[in-house]
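Consider the single chain below, provided in structure tokens and representing the form predicted alone.
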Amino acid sequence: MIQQIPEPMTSRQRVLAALSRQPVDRTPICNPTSVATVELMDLVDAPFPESNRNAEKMARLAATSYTELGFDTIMPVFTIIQESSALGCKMQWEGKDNWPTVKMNEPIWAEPEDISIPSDFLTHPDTQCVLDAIGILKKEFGDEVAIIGKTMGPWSLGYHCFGVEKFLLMSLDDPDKTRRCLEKMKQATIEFGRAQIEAGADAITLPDHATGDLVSGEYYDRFLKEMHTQFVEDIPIPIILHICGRTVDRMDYIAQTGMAAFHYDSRNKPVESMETVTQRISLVGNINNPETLYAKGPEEVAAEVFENLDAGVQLVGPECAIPLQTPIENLKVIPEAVRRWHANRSEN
């Protein structure tokens, strides 16, 4: 809902009523899974791997967010697998220019009896770096940008600690030895969540990877929805739920959660994902990140962005982590374009 208010709202402000489908002076801009570029490495002195096991890096990395690019968050954690190292994956943290990964050949569970959260899963140094590190953003920015934490889901978890392959079979073969891990895992999701309420967060990201081109609508109605809606009270503050693909097939059922918002993939239309989710959660994206950002130009970025903002989209950024290469000039586009729009508006 875009309504003048009479005195500037603060970028956190903005963006925590736009959660709550409230009043905002102009359309937010956000991206609760990762700005990160080599660009902005180099701009900070803060590059990977470093800035995944460092909190004072990781968190001087993640304000460029709001002081280079101008967004009105900050989000620092950059990859999906720092529960995942803590919970005893191997792990290739690769090189500056690189995504750390999870050796998922490798995979440390086989049975729901083998789920195990260690007693040091909140201290470990890759859980405990994104907690300092939002301490550092909170304390650096008190409440003047919304700072975004992350806790990865059960279903992504499952990947990373069964393997993708063995996940998914065992979905079809077994769905109830699915639940029961599921189960299990979420105890990891539910832990880091309110620790980084402890530590600042103002809302977390909740990636939960059952894409569209893996699993069905119908499979995130059997073995999510109830969970997610769970988690609602189980991490209360608002809550993105990230799930890449072509995901309009279960919008309904993210919009039924009582979610905060879903952040959503450049393969949904951002008309027809308005129409499906109807004001019931808000919807966070979705400037298309491998065509777009990272390949075209600013007049290709800007017209995504008024495409979403014609749609009445609530907060306005790239779909997914952006790729490391995008250049900033791209990224700065987003927020300009976003003024412009509103700029417009007001004219006419």
The other form holds:
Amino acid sequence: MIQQIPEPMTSRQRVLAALSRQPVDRTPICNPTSVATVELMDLVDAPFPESNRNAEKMARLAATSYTELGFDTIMPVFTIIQESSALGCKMQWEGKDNWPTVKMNEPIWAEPEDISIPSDFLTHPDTQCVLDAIGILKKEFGDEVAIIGKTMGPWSLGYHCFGVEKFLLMSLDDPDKTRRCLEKMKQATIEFGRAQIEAGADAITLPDHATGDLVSGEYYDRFLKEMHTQFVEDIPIPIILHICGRTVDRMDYIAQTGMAAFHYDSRNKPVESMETVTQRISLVGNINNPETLYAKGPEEVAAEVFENLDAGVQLVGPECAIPLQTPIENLKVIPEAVRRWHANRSEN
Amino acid sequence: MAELKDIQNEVIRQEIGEFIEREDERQKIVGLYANTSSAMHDIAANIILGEHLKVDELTRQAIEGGSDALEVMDDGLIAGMAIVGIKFRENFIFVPEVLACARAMKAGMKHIDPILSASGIEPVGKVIMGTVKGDLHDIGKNLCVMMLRGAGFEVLDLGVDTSPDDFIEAVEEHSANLVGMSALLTTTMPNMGKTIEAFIDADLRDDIKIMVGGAPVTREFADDMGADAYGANAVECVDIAKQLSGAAK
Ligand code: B12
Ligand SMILES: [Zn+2]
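Can you swap the form predicted alone for the form predicted together with its partner chain?
Next comes the full complex, this chain leading.
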């Protein structure tokens, strides 16, 4: 259980403490993936797709998670495709009401030898704008709020650059070749991660979609555990691993990596998940997006917040990138419910 | 009634014994293998193991040896995929393994397709499948396509990011009467409803049946939108496709 300490902390202190399982004045609210919604875009005039490509708009939209919603973190990378774009994938930028994506049916690589990280990888407009946005946010909010970056893991990059099905078939047909691909792609993960540290990030999300919806838990052990363990040294900042979907069958492996935190999905129960990771890694999550935040009301949102707090989850927030049509009112319930829970506890 | 112990092929017997837990399904699957030849069992076993080279070889041998193409398809390939679908639904295997089985199925169908189309044998039904506009998630849809093909349907796969017009055009061009739509994002789910409306506006709604699916889609949402059926997984997708096309057995 988290011990409470009396002195008030800044959001930044609170988040960093929770990421290392230190005492906090109250549980921080965090979404390490994306809080962008259409309502927030309108509010600060920073719509998709521009706010995914223009640093100033990106920073402005990201800041709403602190200024409007009352979360303790700011995370400017709303997509999972910034580095894929810089690697040369074909892109579909979409409009205001949808996320951009990579055209995975037009893969750019097929063999380990094809993989090369372009020399302009970090100065490409779609990676540069992330670095610039982090710089802007650091300057404006750096003392109070935790600024979180995002660098995609090699398994997810594999989906984008090889096509999901080809990549997954390769993993079965030729595990060694797959490992060689991961080894080469991880260079992008590390470079982009380090550049964000330099730009001012306090922590970094590392999505790597080896989810139970697609692959077995044993797969995580076989292909990723060691590499993720190494990332702790290669990217020297608290790392928040993100894998959505069912993951409780691999949380024990994930807990062994030494990463700071794991951002987990609502399809895993808070108590069961906490029991599996046994204080070796902090958990972040796991309020359901498509049903609860998107379509239900304040009471249901609060109930899921309480369930996480009761279980001792260290950082509370949505399970993944929130649906773009999520009502602001539901998001504001999260900090409010956290405060209510702590107030009740100190009364009793 | 056919019993599990009567099945001679050891792989098939083990697979059913270990992975098919629901009694009704076990009866049905055992029935599929009860009166079929050991050559067909061998093909099915290699489908289940994802051995595309062996399936390729065994199917070719069977056809050259005079086996009926429909028999090879039904009793070998399709019977194998029936077990694969259930194993995936129950999380005994995952997407890479299913993709390997699909590749094996394809290797077998390569020998069957030309014979079937030359003989003018009608498929079980014709289905148009696609992921809706704005959505690029296609793993689930592809598995449905594969299982539909594995059940003898002819499937035209429109891929991802499919606009209402693309669906309509495909229905008109291929005179298909069954449409399947997939969506994984709450932002794109409404595009299923929009596509259904477009079919109404094009005066085609009464000519076709529409089924929908994808993780965030619910039966309730499907009803509200006016879809004819909802399927939670690839096995259900095949079941409802059979019902909707009147091919339910
Ligand atoms: C893999 C994945 C991806 C891959 C997609 C690769 C690909 N080519 O498909 C990548 C990493 C690229 C990706 C990208 C994104 N994703 Co994504 N992704 C997933 C994940 C982890 C698994 C989906 C999957 O493939 N499941 C496995 C298959 C087998 O299951 P399935 O699709 O449900 O299909 C089965 C059934 O539903 C059914 N079925 C499916 N279709 C049909 C059709 C018919 C007719 C029938 C009858 C049945 C049927 O049968 C299938 C087989 O059993 C989910 C998590 C989750 N909980 O679902 C998130 C998830 C879908 N993604 C999500 C998000 C937010 C995104 C991004 C926006 C992320 C971002 N910030 O950019 C982008 C959007 C891209 C876009 N515009 O489409 C959210 C969506 C939230 C929401 N509902 O709005 C989810 C739910 C994660 C979460 N917990 O929040 N994603
Ligand atoms: Zn996610």
